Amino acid sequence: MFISDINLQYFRNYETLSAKLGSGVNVFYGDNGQGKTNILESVFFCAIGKSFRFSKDSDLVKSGKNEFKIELQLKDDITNEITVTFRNGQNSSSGAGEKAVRVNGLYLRRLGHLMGNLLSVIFSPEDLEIVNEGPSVRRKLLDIVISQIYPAHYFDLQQYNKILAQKNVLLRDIDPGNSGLIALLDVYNEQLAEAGSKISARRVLFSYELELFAAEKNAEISSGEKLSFQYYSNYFTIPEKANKNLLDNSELSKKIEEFSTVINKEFTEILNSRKNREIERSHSLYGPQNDDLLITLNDMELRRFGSQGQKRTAVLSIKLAETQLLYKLTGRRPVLLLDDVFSELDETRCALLLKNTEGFQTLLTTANLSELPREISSAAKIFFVESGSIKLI
């Protein structure tokens, strides 16, 4: 899989952009604030339907315009073309508007159907948040990758969050003596257990697979330091890591189905037995919205005890593991997006990154070509970016 052509209209600071990309490394260089990262953002938007910068869709529209369009042409894959258009609504400040997605010329009825059509992994300096920030960042890390492999995960998340919001509204106003409202709460709990068990089963088992790859990469660069993950949940028992070898897609899918059945039973029991506690607190206390992935190095919490160098190595290892796992489970090579990462990496980490990106189309940004390893700059297709325009050099 690789992107052969990218076309933008009114996206971020681009009036228009049209570029033919190489199947290997593509470098976008120029001063900061010229629009380099915007190109990577447009590609990732076509992979998951959202910006990796946590932006509202309306923020992506060029100032003074009312809409944007992204069009990608792909080669060597089942997906040939992806087009995304967005038009601001009446209240553009809310980020709401009309978004339309076409894949191979066909309009998608739901945004979640975009998942898996373009596989992509983003590397950026902000990735340190995976280690340093709270559980939501790590849950998002897992959810984005899982949704590209199993698009059903995206829909389960949507369903779960919708029901969770409805349940929390009910809990704020519920009268324990109102049998009708209690019955409604039971319905919400049943639906949450059904969707939530699938979400957590995928997260747990996928984290085991991710750990196997990441631990290997981390040991390779750190002279044997032990990177490991521990999944935490407050509503089901975490199983032992029985597998020492990577599973193929059919094996993993089978284990996910079996494990989700086990979780559903435990989740249902917790929700039923702790119902009064949730009513007293006026809030949902149990479920995948509270799960976390603890990252440890040499059996110590990396967030608290790791050095900056150890954290960078771990994050790089996790991102490389994402790339390899996507490829292994789908047989399709994801597009790699490297946003100004070489300025953050030393020679050893650069070498590991280069070794593990061979054979993958790579789009990278840099403010200075001299920062790039010679192996990249000598073989890359290089674009100069300035004030929302690009030029092949």
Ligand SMILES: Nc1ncnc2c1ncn2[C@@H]1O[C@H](COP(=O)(O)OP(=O)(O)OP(=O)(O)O)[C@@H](O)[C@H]1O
The other form holds:
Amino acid sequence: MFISDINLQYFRNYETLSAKLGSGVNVFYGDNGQGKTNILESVFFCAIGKSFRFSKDSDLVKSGKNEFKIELQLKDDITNEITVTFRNGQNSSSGAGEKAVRVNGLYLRRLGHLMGNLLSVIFSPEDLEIVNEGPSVRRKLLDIVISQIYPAHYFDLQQYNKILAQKNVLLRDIDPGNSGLIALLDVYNEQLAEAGSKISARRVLFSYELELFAAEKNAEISSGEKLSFQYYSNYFTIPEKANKNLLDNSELSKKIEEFSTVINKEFTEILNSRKNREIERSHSLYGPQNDDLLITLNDMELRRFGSQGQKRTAVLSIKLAETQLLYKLTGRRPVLLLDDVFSELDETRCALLLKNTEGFQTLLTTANLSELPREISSAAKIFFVESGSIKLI
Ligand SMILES: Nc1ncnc2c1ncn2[C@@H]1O[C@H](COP(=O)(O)OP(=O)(O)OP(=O)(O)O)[C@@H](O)[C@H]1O
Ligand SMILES: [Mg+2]
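Show the form predicted in complex with this ligand, please, the one above being the form predicted on its own.
In what comes next, the whole complex appears, and the chain from above leads the way.
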């Protein structure tokens, strides 16, 4: 797939933007603060229905305006058009408003149905958070890519989080003698086991697949250092990494199905046997909300023992693995968004990144054209970005 046209209205610092993109590399260059990342943000918004920068939807509306619109035309794919519009609500400081998404002209009643229409991977300097920060960053990494492949994952997460919030409210002041409320807790637990076991099953098995690719890339850049992942959970037994080779989509789906049945049993048991403990603590203690992915290099935790360079290499390998897996499991090529990444990479890593982006439409930003490898700048479509307007050069 590739994006042939992008049109923005009142998005971030753009009054309007209208550009025809090439199917290969598209470079957006310009000084700091001119609107380069904003373009990538608008594209990724069409992939996952929100900003990748922790911004509220209302932050994306151009200041002084009341709504924004993003429109993408795609080629060589089942998706040929995505439009997103957002209009501020009455109280715009809350970030809430009306979001409407259309794919191929059809209005989507639920945002989750957007998942998988535009496949995309974003590489940014903040990716280092994957190794440096807490578990939620790694869960988010897995959840975004899994949701693009299996949109059901998005709906399961939504459902799980909704019930978890209700359960926590209930646990806050539940009286263990109140059989009606205990029965309600049992209902919540049953629903949590159902959605939660699918969430963790996908994350575990997907992380094994991701590891196979990422370890290979990492070894290639670092001349043989061993990158690996250990999935961590406090409520089910982690299975052995059985396969040495990547699974195809139907094998993986089948394994996920089987494994989620196993987890469901364990989850149900633990929620029942530790019910009193959760009541005492007034809080949910078990479930995928606590899962983590431990990243190790040469069997030592990367976060604690890795050098800056080793961390960068690992993160780049993980992102490249994400790209390859999306492609392998869907048969469709994701659009790559590279936000200011070349300035951080040395020659070996630049070369590997370049090799791996071949054949994928790439949108990249840089403040300095001269730091781009020549192979890129000579074949790319280059746009100059200046205070919310772009010019093809
Ligand atoms: N809602 C908004 N309305 C108007 N302008 C906005 C809005 N949100 C962000 N901006 C402006 O967008 C600009 C930042 O854009 P962006 O992050 O794309 O910059 P950039 O070109 O990627 O810069 P850098 O090279 O520093 O990463 C800033 O000038 C900011 O003030
Ligand atoms: Mg930027």
